[in-house]
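Only one chain is given next, in structure tokens, and it is the form predicted on its own.
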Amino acid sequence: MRYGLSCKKCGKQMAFKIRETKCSCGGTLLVEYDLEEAGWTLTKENLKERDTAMWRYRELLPIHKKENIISLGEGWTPLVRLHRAERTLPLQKLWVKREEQNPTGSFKSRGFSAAVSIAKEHNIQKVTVNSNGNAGSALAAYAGHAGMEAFIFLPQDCPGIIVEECKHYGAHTFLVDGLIHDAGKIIVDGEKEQGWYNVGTLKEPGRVEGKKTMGLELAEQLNWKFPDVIIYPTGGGSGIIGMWNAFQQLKQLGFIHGDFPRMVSIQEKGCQPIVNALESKEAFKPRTHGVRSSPTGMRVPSPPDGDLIVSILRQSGGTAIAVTKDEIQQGKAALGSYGISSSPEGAATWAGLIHLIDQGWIRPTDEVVLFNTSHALKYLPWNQHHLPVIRDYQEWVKLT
């Protein structure tokens, strides 16, 4: 399968790059397929005898032998209509997407089994992320699998059970005195003398493609059909971005007609750039400085391409929505008198349903579907790790 990069700013296009993500005109790098090719043997007939998990797409997958491919079944997860929801709330029809069901517990098994499988293509070996938790247990299970090494740095106040299982996979896990672009920091600053392979989100290629079946899969479950609105936790954004990515393909591949859904931004309050900068209709600005939030997947100061995320939300008709800590524990409880065991981010879109419908921007006829893009017994607290708290790089090889 033929693809290469193209630029959603300027346009322009080149030849694939494992560690090419930025144009220079500053617009993000992301794959571009032959559809044309991929059409050939990507129809909806053979996807009815393929395997249930994310590599049924692989003709929008950028790997080229199926040998590379590093899987633990990820993918294909539940979509969960909410009948009983649906009798209290007006609207007309309300699904969750478990993606609490995937492999490492989270939707961030699909980005890292893309990332690692174009990792071994191009025999890599050492591999790094910064993360506020389930980014780093996903490349430490995927890595694991494939025989890599993989090097972890969370802030210091990630919850304990996710920190226990990056160190259960065998990656080397640190701790850091900051936030996730202060665990990031130390990553540029050691990648040239480590040798590491940073897949960090947009740092390469694989992980906003790995996301973006989440788009392709949502499709094909609503029988090819795109729901009117879909309401997503948004911390780096990889997830908005590959989705609305898919749909423009499925368009272009003739496999889906009619208008695009409205994408919501959820971001918790005392970490919400993009909420900000919907709100006040100017450009994106990191918001590094006077971070309140608490240490889940939202908690994203400076996303590495903010002015993509929020042309995406825009363009689509969408908006963005901030909101509390109670809100996040109350859409918690709710999402789990419906059996839905939902992590914060998951339970935010609740939150977030709950205020865009008593806003009247959600409409009664609307079809709308949740993200609970982990599972709540990852935030359990639970804190037994004793690792040291680091700095910066310096710091770092001193303690190793």
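Basically, rigid core = biggest C-alpha set you can superpose within 1.5 Å across the two forms. Residue numbers count along the first chain shown, from 1. Computed from a predicted structure; not experimentally measured. Compared with the form predicted in complex with another copy of the chain:
- Relative to the superposed rigid core, Asp392 undergoes a CA displacement of at least 2 Å between the two forms.
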The other form holds:
There are 2 protein chains.
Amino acid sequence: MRYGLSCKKCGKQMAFKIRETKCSCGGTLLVEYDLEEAGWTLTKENLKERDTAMWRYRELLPIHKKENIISLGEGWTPLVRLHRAERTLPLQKLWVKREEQNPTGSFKSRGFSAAVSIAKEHNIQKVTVNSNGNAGSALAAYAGHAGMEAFIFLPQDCPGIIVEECKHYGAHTFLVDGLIHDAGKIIVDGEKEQGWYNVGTLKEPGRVEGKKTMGLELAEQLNWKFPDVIIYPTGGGSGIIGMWNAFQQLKQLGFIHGDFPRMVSIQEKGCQPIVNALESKEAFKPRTHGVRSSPTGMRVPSPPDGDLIVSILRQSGGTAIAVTKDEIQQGKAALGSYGISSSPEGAATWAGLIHLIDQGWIRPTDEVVLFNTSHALKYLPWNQHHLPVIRDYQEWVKLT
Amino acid sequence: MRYGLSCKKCGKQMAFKIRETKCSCGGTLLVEYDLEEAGWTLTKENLKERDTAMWRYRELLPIHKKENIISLGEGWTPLVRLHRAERTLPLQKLWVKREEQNPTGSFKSRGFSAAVSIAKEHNIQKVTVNSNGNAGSALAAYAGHAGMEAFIFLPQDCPGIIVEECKHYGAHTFLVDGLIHDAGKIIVDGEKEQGWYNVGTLKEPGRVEGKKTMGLELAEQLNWKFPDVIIYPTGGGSGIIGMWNAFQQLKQLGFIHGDFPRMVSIQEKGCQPIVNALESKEAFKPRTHGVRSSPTGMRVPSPPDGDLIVSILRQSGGTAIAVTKDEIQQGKAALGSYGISSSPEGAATWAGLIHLIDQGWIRPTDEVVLFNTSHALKYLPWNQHHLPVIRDYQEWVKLT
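Please supply the corresponding structure for the form predicted in complex with another copy of the chain (the preceding block corresponds to the form predicted on its own).
The complete assembly is shown below, putting the previous chain first.
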């Protein structure tokens, strides 16, 4: 398969490189494929015969040799309909894309399967990432599977279970006094000296391509249709960028017609650069001081290409909303009661959904997909439970 | 689809009932299907067109109406090859069946999808289970999705994160001073008075049928072949019973030929009733005192039908092994280093594998499948980490 890089801002095209992701104009370089060639083998019929993992879309992933693919069973996550919720909201069709069912318990598995495969194809031995948590544990797992050494830098208030998860996979794991961009600075300062390959957001070409498969899959699972609205928790934003790219490619391949979905970014109040930029109608301005939101994947004060995210939201007719910590708690309880292992990020999409229905922005006839990007398991405050201990049925009766 | 119950001991057949699981002879009743009728629609070709979830095998699951199926995206979990491990062991083909990628982070999702669907088909409102943890959270999730009330009884030393997981799904969750059978006694004492439907191991017909799909899937994922050896962590043992049943049904349907796999049960030293029974060559004897093993899914001193499990292991040419806590820790580290989120139960299968290779019981040419039944996430000691916090690259250099 032939592929190169293309600037999303000025359109400039160039050869594929694994360390170049910024154009001289300042725009972000994404992988561009020869879609005519891709279409020779990537057909709706052929897909039916393929493995149910994200590598089923291999023509649209930047790997030359199959033996370099590092796979732990990522992708093709369930799209679950919430019938009971539809009756209470009211909404005719509501799905949750269960990204927590990926191998590392989050959507980050996809990006790192692609990025680590690229690293393997280029004989890289040491990989590193700054992360709010789930990117770190995903890199740790994929590097482990590939036999590479991983160096993970996390903010010190990262949920403890995710810190332990990184160590479980044998990664060198470090806590940083600061936020995700402070952790990123350590990597930039050390990468040459240490011979690290930086797999941070938009620092290499693989992660956004891996995340693109969420969009490809969603369309295929809906029988080659787009939903009306996608609600997505947004931190670094490469999921939005990847999915939007997926939808363009599906149209160019002739797999799908009809309107693109309206893309909605959800952030938490206290760290809402995308929401602010969309509201201000000016160019994107990162602000790294005064951050007050929770340590989740959405806490990214300075996404690498905020302008690109905002332009996608606008182009799609979408929007962005900041929700409160309390609303996230309510969303967690609501999704939990429908049987979903909802992370704070996934719960935030529920909170956003409620706002948008209340505003009339989402209509009852809209088909809506929420992205639950990670397991509730990773964030449960399990050392806080104080349940009484019973001995027999009579004690239970007295208790209740 | 027509189905009834059949005794695995005396062969007696009877009508399908949802509360009868013991024959008058003492044997276990399992669901038996009209396989001729099943074969009209369940074909290898038809399967290719079906959803990748356990309900793809709907002809072999005891539900009449599709609208009663309670599904959260369970089954069709990845079967991941461990190439790097094969080179060090040596073993030519080693897979891990990643059951932790089920909706509730464990293989228990399958059994409860079936059991709660049956409950819905019979208009049941209140469901209850005694559990070492993962069965509890699975019932909580599926009952939540179905809109039923769930009552969960767990030993007081159940991992805290699993206790929180049950509460996350809105279940009434209780800790019991004792082990899983003590928790079971509370249910038996209260079920009539409270109108509870008891979904404990082998107390109803659904769970073992749901688990059966692990066997159906494994054969299909290996392109309708059996592996030589299956290594499975064993507590109540309904996974072994279910998979063995699956293999018989696949042979009767003509889907598969060749030898059955040798089934290996793994337990932890300190609670090893299956291992003891297999070694003693006498009838199975449960022993509920003197239990010293860890609070994992393997800690079931008195499985409901130990004789049936032992007879399956013997019939298959398999075996059973008890491993130590230290060996489980080593297994966790080994599987973790290959990128697998290994629970203690999954790690125990690795420990068993090493023993069986050392003994020469597993040969280098054997094709082996380990079952990782749950996520490492649920058992990580995250409140114990003591990582230093760094501020910049220079501090990192000093530290390392």
